[in-house]
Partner chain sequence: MSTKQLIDIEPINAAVASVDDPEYPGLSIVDLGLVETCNITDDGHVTIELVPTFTGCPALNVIADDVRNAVAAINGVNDVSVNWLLSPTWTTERVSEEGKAVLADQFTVAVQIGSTVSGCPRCGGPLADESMFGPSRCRSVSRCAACTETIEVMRA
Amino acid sequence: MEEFEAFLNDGGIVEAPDDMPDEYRDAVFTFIEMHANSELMGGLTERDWIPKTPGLRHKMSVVAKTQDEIGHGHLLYMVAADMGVKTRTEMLEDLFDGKSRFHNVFHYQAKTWGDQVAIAFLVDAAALASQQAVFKNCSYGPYRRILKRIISEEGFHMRLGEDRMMRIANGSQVQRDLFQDAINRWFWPSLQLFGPDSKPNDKLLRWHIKSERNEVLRDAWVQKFVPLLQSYGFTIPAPDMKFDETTNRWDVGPIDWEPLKATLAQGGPDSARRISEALSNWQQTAWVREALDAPAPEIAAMT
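As in the form predicted alone, what structure would this chain adopt when taken alone?
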């Protein structure tokens, strides 16, 4: 392990066929698997809104974003499967059985169009910041290369969120109230996406998978979005938030991590429905997988 860590500290890049410590393989695999699960479940969150999205312009963007997110998930499953820990099918079955995790924000339901705007504006920006921090100095080559494509597309999603937010901010009072309610629901889950402060011995930091501590990324997000939302006349649902004039920084106050812990245990507000619907989709499409796996004579007989 000492030699391996020295290799990583010198800027070494690990490829799928390379020898690597089991501890490194398992940690990186789990990290990528959770990312893949989150992209897939995020795509299903977007899909819910395809028939309900207001106007053709927004509907087209939701369709495109749904395709992007689910595509990201399958690219990441491919990268994770190459590590030899689980097959792609095993990862999906574990997700649908509630045995593996996905990010906290996808355990909540988007109830209004305002929620969809808040997700695109706040959640996508938080996810992009986290992905950029991984891409910056990632020691696992296949993950770093696939992140380059994912980040470029996630950047469009964030810009879409900015466009939606500015449109709704300049809209009617009814629209502004709709978005304020969404901010009240999504500000804290978005902030909690970064996770609690990183542990001193965070292996993913030591092995150059992550390049920034959780609290650093979280603080950067707060310093950007608190004044930005306020500049458009919206309020932040943080009663203990303060501005320190000596450091010129915002402090949102104490963070309740219990909602995050609940989502990690599949006990979020919308966890059961989200996982159940994903499982139902998986079961309903089983015939496609069976047809593709069937020998040629059986396929002929089926037709």
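Throughout, rigid core stands for the largest set of C-alpha atoms superposing within 1.5 Å between the two forms. Just so it is clear, the model here is predicted, and its values are computed rather than measured. Positions refer to the first chain, counted from 1. First, how it differs from the form predicted together with the partner chain.
- Residue 290: CA moves 2 Å or more between the two forms after rigid-core fitting.
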Contents of the next structure:
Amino acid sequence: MEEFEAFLNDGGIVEAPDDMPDEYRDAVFTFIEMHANSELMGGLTERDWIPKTPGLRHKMSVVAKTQDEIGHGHLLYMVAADMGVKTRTEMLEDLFDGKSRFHNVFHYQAKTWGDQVAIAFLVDAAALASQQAVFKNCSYGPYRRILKRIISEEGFHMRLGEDRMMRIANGSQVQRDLFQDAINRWFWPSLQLFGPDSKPNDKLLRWHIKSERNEVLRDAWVQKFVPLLQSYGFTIPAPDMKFDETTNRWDVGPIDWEPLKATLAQGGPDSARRISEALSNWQQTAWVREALDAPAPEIAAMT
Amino acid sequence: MSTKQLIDIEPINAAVASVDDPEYPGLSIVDLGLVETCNITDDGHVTIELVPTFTGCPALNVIADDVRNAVAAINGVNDVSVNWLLSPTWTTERVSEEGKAVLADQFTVAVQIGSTVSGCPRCGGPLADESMFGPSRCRSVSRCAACTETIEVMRA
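Taking the form predicted alone as the starting point, write out the structure of the form predicted together with the partner chain.
Every chain and every other molecule in the complex is listed next, the one we just looked at coming first.
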């Protein structure tokens, strides 16, 4: 392990066929699996909104985002399966059985279009910041190369999120109220997405899977989005929030981590419905996978 | 008094070429083959005709905004109109050699022209189809038979 850590510290990149310590393999695999699960669950949330999205302009972006997220999940499941820990089917079964994790923000329900704007604006920014911090210095080559593609597309989603936010913020009072309600619901889950402060000996940092501490990323998000939302006349649902004149920084006050822990144990407000919806979607689309996997003569016989 | 200012097409072309595809930062829309025509009248009206990779592409507004902003910043340009054409249709044959190199080197993305797919951007090995559905209508997913890399393939 010492030799392996020295290799990583020298900027060494691990490829799929390479030898690697089991602890490293498990840590990278679990990380990619959670990312893949989150893309799939996020894509399904987005899909729910295709018929409900107002206007063709936003509808096109929701359709495309759905395909992007599902496509990202697809790529990530391939990269994860290549590590030889679980097959893709095993990963999906574990997801549907509540045995593996996905990001906290997908354990909540997106009730209104305001929620969708908040997700695209606040949550996507938090997810993108986390992914960028992994991409910057990730020691596992296949993941790093796929992340480059994913980050470029998530960066584009940010622009769609800004477009949604600008339109709702410059809209009627009803629209602005809808968005304020959504901020009240999504501010804390977005912030909790970064996780609690990194432990001093965090394996993900030590093995160059992540390159930045959770609290640093979380603080950067706060310093960007608190003043931005305020500049559009929205309020932040943090009663103990203070502005420090000497450092010129916002402090949101104490963070309650209980909601995050609940989601990680599949006990979030919408966890059960989300997971059962993902399972029934998987079952309903079985015929598509069977048709695609069928050898050519069978396809000819079907038509 | 009004003086008619004639401006060159070159800076306009350069401004259009400076716009990158929003999903491939570093890949110019010219190299991606999106730009069909680019014209300017004597009194500074610029018309740019673009071809979408597919009509439902969600990036159309963003790309048009970026082109408009880049061109409007040029001295002597009065107004800019950006039109998306329904014909001709975009195919991967419109991607320039420079564009293919950026896709391969920067994004590990291969390009399919007709039924021919370029080799693995990492090792040159043959690609095996994994799924016809990628993260976008214009992409599918393959795996390199030699180095096992997961590869996105740009397709028409």
